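Form predicted alone, single chain, as structure tokens, below.
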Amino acid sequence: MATDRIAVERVDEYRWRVPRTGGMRTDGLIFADAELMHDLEGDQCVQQVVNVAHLPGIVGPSIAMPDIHWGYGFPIGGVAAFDEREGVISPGGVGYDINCGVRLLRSPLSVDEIRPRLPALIDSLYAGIPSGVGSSRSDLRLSQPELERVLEHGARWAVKEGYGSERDLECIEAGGSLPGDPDAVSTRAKKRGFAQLGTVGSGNHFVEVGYVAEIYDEEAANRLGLAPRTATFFIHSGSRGLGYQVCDDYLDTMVQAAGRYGIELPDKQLCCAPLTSPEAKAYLGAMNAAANYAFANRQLMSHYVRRSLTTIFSGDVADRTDLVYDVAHNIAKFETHQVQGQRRRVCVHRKGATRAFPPGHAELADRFQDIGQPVLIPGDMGRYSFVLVGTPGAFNETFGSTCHGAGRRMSRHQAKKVARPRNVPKELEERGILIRAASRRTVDEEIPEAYKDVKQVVDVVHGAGIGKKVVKLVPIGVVKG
């Protein structure tokens, strides 16, 4: 088939071939139903699989998730590993909100015994969580030491203040914390971060109250404390301003990195830089540290979800609310993978893609080495989300990666028009969810028909093998920026 004008093989039922062509160092490789890759065509995302594959150093194929759709420079569900020693790092294979991510955490509560007092819960989980565009109303309040110390140790800050406990730290990726370089964030990214700590932020970022509604995998879904019909809280930030204002920093000195360096470039939005250079290390160093804000961001914001519980139930309930996992969707991260039979250590790009580690990777805690990594998937505030397992095929075939969430189908501007004529939160309330929200902008950007189908997107995730199907997750409550 042609996507406009782009030649693309289909090879089997859940996967499509870019061949290389012209200035491409390798192949393309889009997971998709026939259905899906449909809908891709004339999309410009196609295009930037076919950019991606340009770059100096690239290993194995330019990749895209199925929920993949039009970003910055690289595509959003775009995957691409570079040769340590000739590749590059691209901020636009990271993109603006660095380390926007997911953590769920499962309650001891059924959904029976949330639902009585779901609308105390969700008010008081919109009063004690700071949402909305630039939301700084945040009760915790950073000195420069203190900003700087959130920057080199991320999520093991939070819990040295107070905030949560060593056994979050086993169940999130890389243990909440990167080597950052806070030198190498700009003072005015600094001063962006210095109130947003423990806020959602606006857009797609939310807080969501769901239950286990469908068991797929029972013994990794027991070994996850998912049992039928428990109450979950998912929550879906990032870097916020300060994480923004990192890439947009580091925009310009790539720009003119690439140029000074000969690289050239399908498209001015994948400036990049060699792995090698100061400019790379020193971007590196501020990425790591706007990851490191992210889990620090969203243990304060579990902290937040457990003080909502003691205020609305007695008890330890909130002491017996664990975190299942943590993952980031926005980060470029050094890893070792087999490339054509040999142990190749680069530099893997996710933009809109999660890790997926198999059981038995040296990376996770000994919890989850017989199971996997647990992999987070929401879906959009009308219908559900998913937790997969990471597996053997992910790691040999996508550099230990699958897909993050729906993808949109509809841009915001589209979505605000579908949503002008109707009551978007009373349609939820009808189906059963509630919702708290800081601007009718926000819900309306997020109807729930301007996301694919997250199901179908998973499905075919599950049926390529680059990740494990564990349990279906259904939404009852939702806090919006």
Second form
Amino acid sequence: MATDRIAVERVDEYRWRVPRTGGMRTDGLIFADAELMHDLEGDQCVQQVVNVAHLPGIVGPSIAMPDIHWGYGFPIGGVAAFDEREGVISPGGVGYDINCGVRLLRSPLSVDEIRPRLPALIDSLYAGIPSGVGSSRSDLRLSQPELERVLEHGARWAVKEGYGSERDLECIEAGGSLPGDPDAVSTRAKKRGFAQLGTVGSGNHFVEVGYVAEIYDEEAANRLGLAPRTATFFIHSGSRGLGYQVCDDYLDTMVQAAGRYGIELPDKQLCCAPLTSPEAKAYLGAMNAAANYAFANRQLMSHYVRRSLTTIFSGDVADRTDLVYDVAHNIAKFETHQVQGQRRRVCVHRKGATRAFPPGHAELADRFQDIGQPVLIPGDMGRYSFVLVGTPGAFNETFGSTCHGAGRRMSRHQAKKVARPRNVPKELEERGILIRAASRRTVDEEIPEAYKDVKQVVDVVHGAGIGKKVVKLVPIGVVKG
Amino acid sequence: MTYRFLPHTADIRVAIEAPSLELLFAEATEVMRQLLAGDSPVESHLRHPVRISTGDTAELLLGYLRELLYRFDTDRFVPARVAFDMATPTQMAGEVSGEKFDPARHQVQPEVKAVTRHGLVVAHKDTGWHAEVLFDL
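What I would like now is the form predicted in complex with the partner chain, since the data block earlier showed the form predicted alone; can you produce it?
First the chain shown before, then all remaining chains and molecules of the complex.
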């Protein structure tokens, strides 16, 4: 089949190959079923998979997950690994919202115990976690030294300040702390970060109350404490304005650097620098610092979720609400992988993709050694989300990566048009889902049908062996920006 | 002069037409007002000086819009209009007037994360200036 005149060959039920042609240094590999692949026709994201394959030092194929869509330079849902000596790093391969990610908490309560107090709980969450555009906290404004410590230590800073426990850190990718360099973060970026820690933001970000509705892998579900009808809290947010500014700043740097290092780019948005260059080192330090801000942000939001639980429910409910896992969706990291029989250190860019390490991986905490890394895949606000675990298949084929969500199928304009004559919050309430949002426009733009069915996306990665389904979660309450 | 939103699945893409460079920037200010406060009227109580110098006109427009977004994210400043001291294809200086975002009077909008170079076009034609900008949401 051809997607916008790009030849694509079907490999099997879930894999499509974009053969290397012209200046491509490697093939493209797209994970999708026939229907999802059909949806990509006319979308520029397949061209973006091809463009990424042109970059110097790329190792293995330019990979796209089934939730791929058109992004900035790199497609969203893209994974690409680069050799540590000959490869490059690109801010466009990470995205504006550095370490946009998700975390899941499970409570000791069942959905049946939560349901009678749900309106009060949702109101408390809405009041306790500022949401909406440019949202900020009046009760937590960081000083300059505090912000620097957040950028250096991430969620570890938050736990040290009393916002959570050491156990939480074991359940966060990279322990919630990457080697960030606060000095590589501009004054502008820092100014955007002083008052936004502990806030959700807007768009597709949310805090969601749900429950375990279906179990696919009983052993893994038991190990994660996800028994049937367990009430859960899903948090989706990132590095807020600080991360957006870091991306902006280093895109400017990389536009200059790409020319200086003679890197030919099929698209200016792929601007990048050799991993060995000072520009790359500065970006890595700043990106990791922004990632730390995001880890701390989600850690603080967990604290505010627990605070709401203390307010609404008596006893030790909050203390027994444990973190299941926290993963990044937008990040670049040095990792060691087997490539054509050889161990190689590569810089893996995941943009709208999730790390999915298999059982036994040395980077996982002991508690995940036998089941693999939990992978959290949010859907839309009206249907369901999924918890998966990482697999050897992902480690062998996709640099230990899998999908990250549903992906939009309707433009914001289309969604608003569809939603305008309707009362979406009332519709959701009739289906048992309470919603509180800072703006009607966000709710309209985020209607469930604006997104692909996340089950279809998850079934592809499960079928392809690059993720393994554990449980399905169904929402009962959502706080949105 | 005019602007219109172009189709895009995840983000916001805008095309702007204007007979002069000053009016192109005035229209870009209006686009930003729309993205930040919707259809709500915005008063001109506050003033911020703005001065940008770049290598080409596309980067000039990018720099200007980024400046407005930064002001909003840090000071909640919503622009209403711009007055120029000077505008050339590579430099601009002037004053942006507007007011602080007030949730009681202004419609809360989805967050604009960034102004991007993706598909960024600023071109001078016989009829005036044409620009296309993608905002990351």
